[in-house]
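A single chain comes next, written as structure tokens; it is the form predicted alone.
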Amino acid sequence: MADTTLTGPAREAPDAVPQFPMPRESRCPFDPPPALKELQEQAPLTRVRLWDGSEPWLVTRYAEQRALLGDERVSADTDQPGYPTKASPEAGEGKLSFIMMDDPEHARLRRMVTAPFAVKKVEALRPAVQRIVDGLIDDMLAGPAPVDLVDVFALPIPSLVICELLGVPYEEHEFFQENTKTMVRTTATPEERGAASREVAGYLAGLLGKRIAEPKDDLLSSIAARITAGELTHQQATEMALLLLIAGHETTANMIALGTLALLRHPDQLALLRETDDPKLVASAVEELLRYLHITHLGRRRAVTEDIEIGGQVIKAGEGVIMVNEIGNRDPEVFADPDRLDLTRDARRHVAFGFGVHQCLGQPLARMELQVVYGTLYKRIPTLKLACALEDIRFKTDAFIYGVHELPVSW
């Protein structure tokens, strides 16, 4: 096992333990909360208090985050003692398929759906995604302005792609998108979240039943075949399909809209994308925007199963840790001038997709979709601009996945 002992001081639990999560600064909507920056400057690990009074370790520096995410003694299993509890008293808890499991069961289930997200398979989809993006831009240009870019562009792209991959009829997109919004909203009640989850799960369970009877060339049919073979229960298969459907559209849609807003606020960087024909620069821009924005802001939560010495501190077995990757991606020890958006930066080391065995399964697909979007939209609509004041934009401070509720644009 790799040595995870890292040098650097850590702060013992102070009398006034800071509350987590911390509020964002409304004047700086693309930056992590100022309190996170202060904690990172003070120590790599800090005790924080959650809403229920528990006090896990908050890990704010890049090196310690990567070390812990890659350590077998750090568990993603929500049933482990010390696992940091849910984000709020309203937020529901529970396992979301294999991402909240440990090996070997995590690896067994993950392997069942890895093939469609392999780089070569994803690259084969690029022409189809390009056609989707161009078609949506054609529709925008043919219609009236302003429009809500989230509604007419950012959300349809990944939804169409994941529906095609899974074999879910896109005609049902409003149904699953509305329910997904409820599932990821931190202020939703357990009853609301549970009802939304049951609605989508029931729908997917029905589709899996149809694929068992009549298989097709899609991912749902592949998952259904595992039920027939006795490798998955119907419940496990439904949970897996639900995870892929949610993760396949919600995260990328938010990155498209939030990334566009960030570029509109940094016209010098937007100009680089608008004027380049270099796919390497477009790919670099995607990595930098993933680093700069990092849209999952409640941290990757884990429980420690054995004592670990790291950052000058011993995290004891049964204690919880929260890796806040949004501030890890702003670590000045790794990224020079980290609060500056620089599309020419080599940002490939970011932890936006996590690290270790649990890093995001769909990252090749997300990267490809974002490359097509960022490499096309601003060239096709070079005069794209905000159609409202920044102060009027509603940011998703009430959700597990950060972004904007609407993005009015004109040209």
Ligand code: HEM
Given for the second form:
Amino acid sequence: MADTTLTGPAREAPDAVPQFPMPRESRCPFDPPPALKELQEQAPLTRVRLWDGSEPWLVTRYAEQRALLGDERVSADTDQPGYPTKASPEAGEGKLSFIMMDDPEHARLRRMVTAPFAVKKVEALRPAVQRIVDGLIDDMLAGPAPVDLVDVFALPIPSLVICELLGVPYEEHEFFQENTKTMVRTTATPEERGAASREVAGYLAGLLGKRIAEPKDDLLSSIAARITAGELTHQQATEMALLLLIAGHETTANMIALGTLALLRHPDQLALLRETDDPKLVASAVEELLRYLHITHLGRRRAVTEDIEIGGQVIKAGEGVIMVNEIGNRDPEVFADPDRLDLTRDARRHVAFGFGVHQCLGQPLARMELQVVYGTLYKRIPTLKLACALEDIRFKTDAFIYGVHELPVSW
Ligand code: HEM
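Form predicted together with the named molecule structure, per the form predicted alone context:
Below, the chain from earlier opens the complete complex, with every other chain and molecule after it.
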């Protein structure tokens, strides 16, 4: 039964309301913060305090997370009263296209860019992604070790792919990768984040202008055609391109590097991937690593527009909710022995791509890229190993997307 000691009466005593986000246990970099697990055991929803003193609801259990993410009374619009503020005082504000909108406008804009992410279209890209992965591994093997796997492998793969899809010249990658890093770093100042976002937006706006004049066979050109048709303003089109560029490489890159580290720390599981020729096992490994690592670790943030009764509580209109999916993916009601990495389990119900209307648009692409990577890297470099102590690795606790800053490896 729900324990309300952290919700009802405890709200009178400020110190009883836990602060969010909570620190991870440094020795267990793949596990959610222990305090989150405790909250999940106590109740499906709990009040937490954010840096600005506001106290939204933190939703810790899988069933309640999915129910709220699928509820029309729950808004993704950052301008709604009660929307939980960003992760830290430095994080700044700013809208990022349809990910921060509600239907029907969200659906109208999302529909404009769904086609290239459909499973069939994405499957047609698999041979090209395989060539990219093989080429990067060839380069690694031909050069000296150790190398930083993030720099030479994890980041280039999704970055090359999304650039190709959008029609952004990859030669410019250092410019937009650096700026995107700043945009997703919670410790960047609002000025730094704003400047980084303006730099990339200005660059994409320029490219859109070029595509209006001279269309090509790429996603930027089809977005540009919507400007010409009067369906999007130049500003809306730029925000959309920015969303796709950021979402398209930061996330998958972190899954590649953090996933590799998790596998190196679980040699029995790594051996399964190294030794299999079964694409089903590789696909299952991808789902389990997405569940286990859950890199979008600061939660799906929303505002409630009408009173909702759920989990023994009433969330009032105008209150904020944070569905912290990383602990939802460790809910023992749904996943047996949830803290164990088990590549053979059926983890497909995970919420690593969110749930409801905002569920990740790029998930077929991310899945395919990760399947190619996890199905290739450890076979081609069977002696791959960490080239530093685990304690020396810098984890991205300071970013909206969890991962590692660098991953020194040798073989
Ligand atoms: C492993 C990689 C990825 C992970 C873990 C991931 C995770 C997520 C999550 C959790 C959401 C939901 C956000 C919310 O409900 O507030 C989301 C949305 C989204 N993702 Fe991904 N993502 C990944 C890769 C990609 C890729 C490759 C793209 C390609 C462009 C992409 C594009 C998007 C877009 C456009 C949305 C917004 C969807 C909407 O609001 O309707 N993602 N992603």
